[in-house]
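Just the one chain here, the form predicted alone, laid out as C-alpha cells.
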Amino acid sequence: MREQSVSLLQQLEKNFEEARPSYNYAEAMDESNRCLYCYDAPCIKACPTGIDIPSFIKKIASGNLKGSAQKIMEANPVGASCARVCPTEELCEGACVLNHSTKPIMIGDLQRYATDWAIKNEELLFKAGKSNGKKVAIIGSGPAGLASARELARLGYQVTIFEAQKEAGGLDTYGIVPFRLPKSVSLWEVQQVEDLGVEIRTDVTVGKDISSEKLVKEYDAVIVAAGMAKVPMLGIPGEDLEGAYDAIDLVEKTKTNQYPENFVGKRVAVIGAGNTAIDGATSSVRLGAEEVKIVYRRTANEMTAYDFEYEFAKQEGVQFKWLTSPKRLIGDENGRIKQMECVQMELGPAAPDGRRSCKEIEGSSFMMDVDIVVKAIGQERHHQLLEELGLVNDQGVVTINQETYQTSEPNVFAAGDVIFGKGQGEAMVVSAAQQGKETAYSIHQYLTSSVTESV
C-alpha cells in the first residue's frame, strides 16, 4: 500500500511540473530578431507596467541577458511571473502592430526567456537606496506588496512586510497552479527583494500576531496589500459534506506538494467561471479526476477566466455547464458526496455594472452525479483588518484617491486586490505590480513633501 502511495505521489508530481518549457537559444534568437523594435511601440503602451518591450528584445537579439532582465524587473517587480500568467493576447501581444501581417512577436514567451536565464544564473538586479530613516510597513506580500517594497527600498526606506502565510510570495506562490506558475519563480521574486534589505515577517497576521494600531504607530506609513481571502459558502445544503473543497485551498495544496488522493477516478464539478475555477479544474484533472465539469449560471459570454485559460481547460477535457446553478448537495450513507441537485438559468437584461442578470428556470431542476465540487465563486474581503484600520471602504473594497492611493487614514495607503472592485483597480497580477510601484511613489512624495513642509 505505502509503495503504490509512493507511486502515485510521484505521478502527480510529474502532473503539475511546469506545462510548458521555455525558450531555447535558438527560438529566443529567432523570435527577438523578428521584432521591428518599432519607435513608440504600441506594445509598450498595452502593458500596465510600462515595460520597454523592444528594449529588452533587443538585448536578448544582442546577447545581454542580464541587461534584458534588468530591463524587465525595473519595470515590473514580479516580471518573471508575469511572463507566464498575464494574459499577454490581450496586452502586449494584441497591441503588437505585426498582428496586421503575420503574428504578434511572442513577447511573453520572450520575457520568460530572460527571466528564466536570471533565476538560473541567481543574478541580484537591484541595489538599495542610500537610507533616509524612514520606516514603512506592508500587509502581504504579493504583487502589490513586493512592489511596492522594491521600490521603497530603493528609495532609501527600511521596509517590513508582515505576511501571515508561512512564505512570501502571495497569490503567485500560493494561488496559481504550479504547472502555469512554479513555486521557485515567485520565491525567486521574493529574493530579489529581501535582497534589498526588506525584512518579511512570514506567518504574522496583522490584528492577531500584531496589533494594526501597532503598525500605525511605529511606522511613518502603512501599506495594506492584503489580497483576499477564502472563497464563501455556497449557502446551499450539504456544503458540510466529505468532498466540498475550496478552490483556493485545493490550489495551495498542489503548490506544496500536498496532492489530495481522492480525485483518481471521481467525478468532479466546478462552481465558478473565474480563472481560480480554471485552476480548480484542471487541477482536478491532474489529480487524476475521471470527468471535470465546470457548472456555471452565466454563458461563456459572461465568464471572468482570460481566453487563454479557457482554451486550456478545453484542451485538458473539462466540461462546461452553462446556465446551471447549484441547489444542493446529496451525501451518501457515509456523508460522501454523491450528487448535486441543479436548476437551469436563464439570462436577463444588463445590470448596471453591465452584467446581465440571471434567474432560474420554473421546474428545470435536474439532478448531477459528482463525488467532488469544489467552490471558485469569488473570494472574501478582510474585513475586519479594514474596520481595525478604520478605513473607509465598500463591501471590503478599500476607498482609495486614485491618484495617491491614499486611504481614508492619510498615513495608510492601499493597493493590489483590496481595491479591486466596485470601479476601482484591475484584478491581474500585472496591475497590482503596477499599483505597488505607483504607491511607493506615493508615499515617498507625501512623506518628503512632510518633512520639507515642517522644515
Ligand SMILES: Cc1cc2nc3c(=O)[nH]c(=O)nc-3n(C[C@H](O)[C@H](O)[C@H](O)COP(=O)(O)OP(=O)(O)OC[C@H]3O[C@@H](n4cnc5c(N)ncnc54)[C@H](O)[C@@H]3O)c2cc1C
The other form holds:
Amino acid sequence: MREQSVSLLQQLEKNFEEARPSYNYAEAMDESNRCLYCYDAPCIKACPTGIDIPSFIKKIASGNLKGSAQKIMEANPVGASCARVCPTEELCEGACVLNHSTKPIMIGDLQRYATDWAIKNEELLFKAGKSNGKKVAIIGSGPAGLASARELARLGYQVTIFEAQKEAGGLDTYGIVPFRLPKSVSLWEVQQVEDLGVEIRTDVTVGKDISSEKLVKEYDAVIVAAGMAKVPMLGIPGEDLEGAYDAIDLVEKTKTNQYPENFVGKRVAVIGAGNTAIDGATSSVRLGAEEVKIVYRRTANEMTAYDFEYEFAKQEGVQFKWLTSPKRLIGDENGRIKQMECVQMELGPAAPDGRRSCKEIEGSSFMMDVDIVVKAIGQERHHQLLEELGLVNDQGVVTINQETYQTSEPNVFAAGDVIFGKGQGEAMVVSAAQQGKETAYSIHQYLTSSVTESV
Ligand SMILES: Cc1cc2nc3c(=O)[nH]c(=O)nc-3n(C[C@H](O)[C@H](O)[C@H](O)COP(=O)(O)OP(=O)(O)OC[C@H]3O[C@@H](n4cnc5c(N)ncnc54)[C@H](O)[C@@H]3O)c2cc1C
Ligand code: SF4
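Given the form predicted alone above, what does the protein look like in the form predicted in complex with the ligand?
Starting with the chain above, the whole complex follows.
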C-alpha cells in the first residue's frame, strides 16, 4: 500500500514538471539569427513592459547572455516568469514583422533561454541605489509588489514587503501551474529583489498580524499590491460535499507538492472558462482524472482564457461543455459528490461592455455524473483590507489616478490585480509588473516633489 502511494507520488511529481524544454544552444542561435533587429520594432511597442527585444535577441546571437538577461530583467523584473506565461502570440510575437512572411520570432523562448542562463549562473543583475532615507511599505509580493520594490530599491528607498503567504512571489509562486511556471523560477525573481536589500516579511497578513493604519503612519508611502482573493462560492446547494475544490487552492497544492491523490480515475467538472479554469482542468488531468470537462455558461467566443491556453487544454484531453450552468451538487450516502444537476443556457444580446448575456432554457435540466467539481469562476476581492485603508473602490476594484496610481489616500498607491476590473486593465503578470514599476516612479515623484494631487 505504502509502496503504491510512493510510486503514485513520484508519478505525480513527474506529471507536474515543466512541460516545455528550454532551447538548446543551436536552437537559440538559429532563432536569434532570424531576427531582423527592426528599427522602431513593433514587438517592443507590443510588450507592456517595453523590453528592448531586438537588443536582447542580438545579445543572445553574440553570446552575451548576461547582457541579454539584464536587458530583459531591466524592463521586466519578472521577465523569467513572463517568458513562460505571457500570451506572446497576442503581444510581442503577434506584432513581429515576420508574421507577414514566415513565422514570428519565438521571443518568449529566447527570453527564457537568456533568463534561464542567469538563473543557472546565479547572476545578480542589479544594484540598490544610494539610500535616500525614505521608507515604503508594500502589501503583497506578487509581480506588482516585486516590480515596485525592485525599482524603489534601485532609487534608494528602504522597502519592506508584507506577504501573507509562506513564500513570496504571489500567483507566480502559488497560482500558475508548475508545468508552465515552476516555483523555482518565481523564487529566483524574489531573490533578485531581496538581494537589493528589500525586506520581505512572509507569513504576515496586513489587517490581521499588522494593522494597515500602522503602515500608513510609519512609512512615507504604502503600495497595495494584494492581488485578488479566493474563488467565490457558486451559490448552489451541495458545495460543502466532499469532492468540491477551489481551483486556486488546487493549483496551490500542486505548486507545493501536496498533490491530492483522490483524482485518479475520477470524472471532474471544472466550472468556469478563464485562466483559473484552464489551470484547474489541466491540473486535474495531471492528477490522474479519467475525464475532465470544463462547464461554461457561455461559448468558446466568450471565454476569457487565452487562445494558447484553450489549445493547450484541448491537447491535454480536456473536454468543453458550452452553454451549461450547474444548479446543484448531489452527494452519495457518504457525503461525496456523485452527480451535478445542470441546465442549458442560451445567449442573449451584448451588454454595454460587449459581453453577451445568457439565460436558462426552461425545462432543460439534466444530470452529469461527476466525482469532483472544481470551482473556477473568477476571484473575490480584498474588501476588508480596502475598507481598513479607507480606499475608494468600485466593488473591490481600487479607484486610482490612472497616471499616478495614487488612490483616494494621497500616500497610498495601488497596482496589479487590485486595480483590475470594471473595464480597467488586464489581469496578466506582465501588466502587473509594468504597473508596479510605474507606481514606483510615481511614488518617487510624489516624495521628491511638494505638489501632489489625489483622486
Ligand atoms: C490560476 C491562474 C492562472 C493564471 N495564468 C496566467 C498566465 O498564464 N499568464 C498571465 O500573464 N497571467 C496569468 N494569471 C494572472 C496573473 O497571475 C495575475 O494577473 C498576477 O499574478 C497579478 O499580480 P499581483 O502582484 O497583482 O497579484 P498576486 O500575484 O495575486 O500577488 C498578490 C500577493 O499579495 C498577497 N496578499 C494578499 N492580501 C494580503 C494581505 N492582507 N497582507 C499581506 N499580503 C497579502 C498574496 O498572498 C499574494 O502573494 C493567472 C491567474 C490565475 C489565478
Ligand atoms: S519585430 Fe520580429 S524581426 Fe523585428 S525586431 Fe521584433 S522580433 Fe525581431
